[in-house]
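To begin, one chain is listed below as C-alpha cells, in the form predicted on its own.
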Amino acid sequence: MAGYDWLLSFIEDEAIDCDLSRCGRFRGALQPSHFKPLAEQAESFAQKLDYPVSIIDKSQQHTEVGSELYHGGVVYQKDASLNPAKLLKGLIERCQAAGVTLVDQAEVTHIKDNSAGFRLTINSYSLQASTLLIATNGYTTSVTQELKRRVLPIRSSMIATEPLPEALINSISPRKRTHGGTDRLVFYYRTSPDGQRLLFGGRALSYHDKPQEYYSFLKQNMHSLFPQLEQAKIANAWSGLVAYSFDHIPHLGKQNGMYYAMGYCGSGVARANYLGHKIALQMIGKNGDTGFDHFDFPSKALYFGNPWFMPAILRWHSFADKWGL
C-alpha cells in the first residue's frame, strides 16, 4: 500500500499525463465457494489498511459488472487504473529533462567485474560502468544467471475490442471499474479510458508470444463472461512477459556486486516504480528500506530460468477454473 500510495504521488507530483482514474475495482468470486473467504479476507484488509472495502452480493452485483458468472464479490474503493505507456512516456521525458542518457535496443550480452565496477559488453561495443542495476524482471537472461534461476517468466496477453455502443458499455461496466475474479488464470478487464472499448487480459497459455493462441482463448473467455460481447470485433492483440518469484514476493537487494530488483508477480506496473525508487536510493546510499527486504531470494533445485513446466501448470489452471476445482 505504501508503494501505491507513492506511485499515484508521484504521477501527480510529476504530472504525468497517463489517464489516471481513482475508479476502484471490483473482484467477483467465481465458485459460490469463493465469496465466503474473499469477503472475510477483504474485511481483514480494511481493518488492518487504510483500504476501504465494500461487499457486494449476488443479487447486488449487477451494479458492478454485466456478468451473471460471478456469485457476489467485493469492491476495493481505493483502487485505481491508468495507462502504463503513457505512464513510461512521462517517465522517459522527465529522465531526459534531468539529463539521463537512454539507449534502446542495447542488449547487454556479457558483465565481468573489475576493479573500477563492470564492464558490460553491448554487441560489439564496451561500456565501464561503477554501478549496476539489473531490472530485466520476465526478460533476465543468463547474462544474470544466478537471477535468471530465481525469477519464473510468465506470458501476459490482451485484447482490446472494436469501439462500442455506449448501452453496451455501461451493460458490462456500469461504474467503469478495473474488474477481475478469483479465477486461476487470473484474468482481468476494464474500459478503455475514452470508454469505448473492453480491454481484456490474462495469463497466456504459452510461453512464446503467439497471438493466435491467446487471441482466441481471451476471446472466448470474455464471450463466457459477457455473452453481449459475441458479435463485438476484437481490434488488437498484444502481450509480453512478466516475472514470478517462487515466493510470490518481489525482490530487491544486492547480488555479486550488483543491485538487483524483479518478481513483480503480475502487478508490476505499482512494484516496479516504487521498488526502483527504493533501489535507487540503496544504490546511492541513502534510506532504501521496504517491508520486502528480509526476504530471502530462493529458486528451486534443478530450475535454471527455463520455465518449461509452465504451459502445463496454466493448462492444470484453465481446467481448473473451468470445472470449479
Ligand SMILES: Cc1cc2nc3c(=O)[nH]c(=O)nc-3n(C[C@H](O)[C@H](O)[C@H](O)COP(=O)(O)OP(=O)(O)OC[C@H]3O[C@@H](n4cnc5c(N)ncnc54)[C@H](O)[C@@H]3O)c2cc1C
Given for the second form:
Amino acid sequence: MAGYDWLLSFIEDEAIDCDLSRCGRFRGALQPSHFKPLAEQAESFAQKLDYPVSIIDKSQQHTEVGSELYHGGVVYQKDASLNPAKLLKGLIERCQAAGVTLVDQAEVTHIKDNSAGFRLTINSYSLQASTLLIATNGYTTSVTQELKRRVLPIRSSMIATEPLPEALINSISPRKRTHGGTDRLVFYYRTSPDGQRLLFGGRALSYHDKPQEYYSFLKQNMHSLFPQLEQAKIANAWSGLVAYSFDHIPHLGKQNGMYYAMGYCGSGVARANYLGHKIALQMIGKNGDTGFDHFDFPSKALYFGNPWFMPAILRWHSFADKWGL
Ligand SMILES: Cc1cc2nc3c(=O)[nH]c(=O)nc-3n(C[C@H](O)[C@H](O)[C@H](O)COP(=O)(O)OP(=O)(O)OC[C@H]3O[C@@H](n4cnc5c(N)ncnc54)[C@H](O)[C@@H]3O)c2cc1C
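Now that the form predicted on its own has been shown, please provide the structure of the form predicted together with the named molecule.
Okay, now the whole complex, with that chain kicking things off.
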C-alpha cells in the first residue's frame, strides 16, 4: 500500500501522462461459497488498512459488471489503472532529462567480480561497473543463477477487442473499473482508456510465447464471462513473463555484492517502481528501508530455474476453476 501511494504521488509530481485513472476495482465471487470470505476479507482491509471497500450483492452486481457468472463481489475503491507502456515512456524521458545514459538491446552475458566492482560482458563489449542492480524479474537468466533459482517465471497474456458498440461496453463495465474474480488463474480485464475496447488478460498455460494458444484460451474465458462478446473481433494479443517467488512476496537486497529487486508475483507495476526506488536509495547509502528487507529469498531443493512443472500446475488450477474446486 505504501508502494501504491508512492507510485501515484510520483506520477502526479512528475506529471507523467499514462492514463492514470483512480477507477476502483470490482472483484467477483466465482462460486457462491467465495462470496462470504471475500466480503469478510475486504471488510478487514477497510478496518485495519484504511482501504475503503463496498460489498456488492448478486442482485446489485449489474451496476458493476455485465456478467451472470459472479455471485456478488466487492469493490476496492482506491484501486487505479494506468497504461504501463506510457508510464515506462515517462520514466525514460525523466531519466534522460536527468542525464542518465540508457542502453537497450544490451544483454549482459557474463558478470565477474573484481576489486573495482564488476566486469560485465555485453555482446562483444565489456564494461566496468562499481555498483550493480539486477532487476530482471521474470527474465532472470543463469547469468545470475542464484537469483534465477529463486523466481518462477510465469507467462501472462492479454487480448484487446476491436472497438465495441458503446451500449455493449457500458453494459460490461458500467463504471469503467478494473475487474477480476476469485479464480485461481487470475483473469483480469478493463476497458481501454478511450473506453471503446475490452482488454482481457490472464495467465498463459505455457511458459513459451505461443500466441495461438493463449489467444484461444483467453477468448474462451472471455466468452464464458461475457457470452455477449461472441461476435467481437480480437484486434491484438500479447504476452510477457512475470515472476513469482516461493513465498509469494517480492524480494530486494544484496547477494554476492550485487543488489537485486524482483519477484513481484504478477503485480509489478506499483511494486517494481516502489522497490526500485527504495533499492536505489540503498545503493547510494540513503535510507531505503522497506517492509521486505529482512526476509530470506527462498528457493527449493532441486529447482535450478527451469519451471518445467508450471504448465501442469497451471492446468490443474484451470481445471479447479472450471469445476469450482
Ligand atoms: C500481460 C501482462 C499483464 C500484466 N498486468 C499487470 C497488472 O495488471 N498489474 C501489475 O501490477 N503488474 C502486471 N504485470 C506485471 C508487470 O508488468 C511486471 O511485474 C513488471 O513489468 C516488472 O518490472 P521489472 O522492471 O521488474 O521487470 P521487467 O519489466 O520484466 O523487465 C526486466 C528486464 O530485464 C531485462 N534482462 C533480463 N536479463 C538481462 C540480461 N542478462 N542483460 C540485460 N537485460 C536483461 C529484460 O530484457 C527486461 O527488459 C503484467 C505483466 C504482463 C506480461
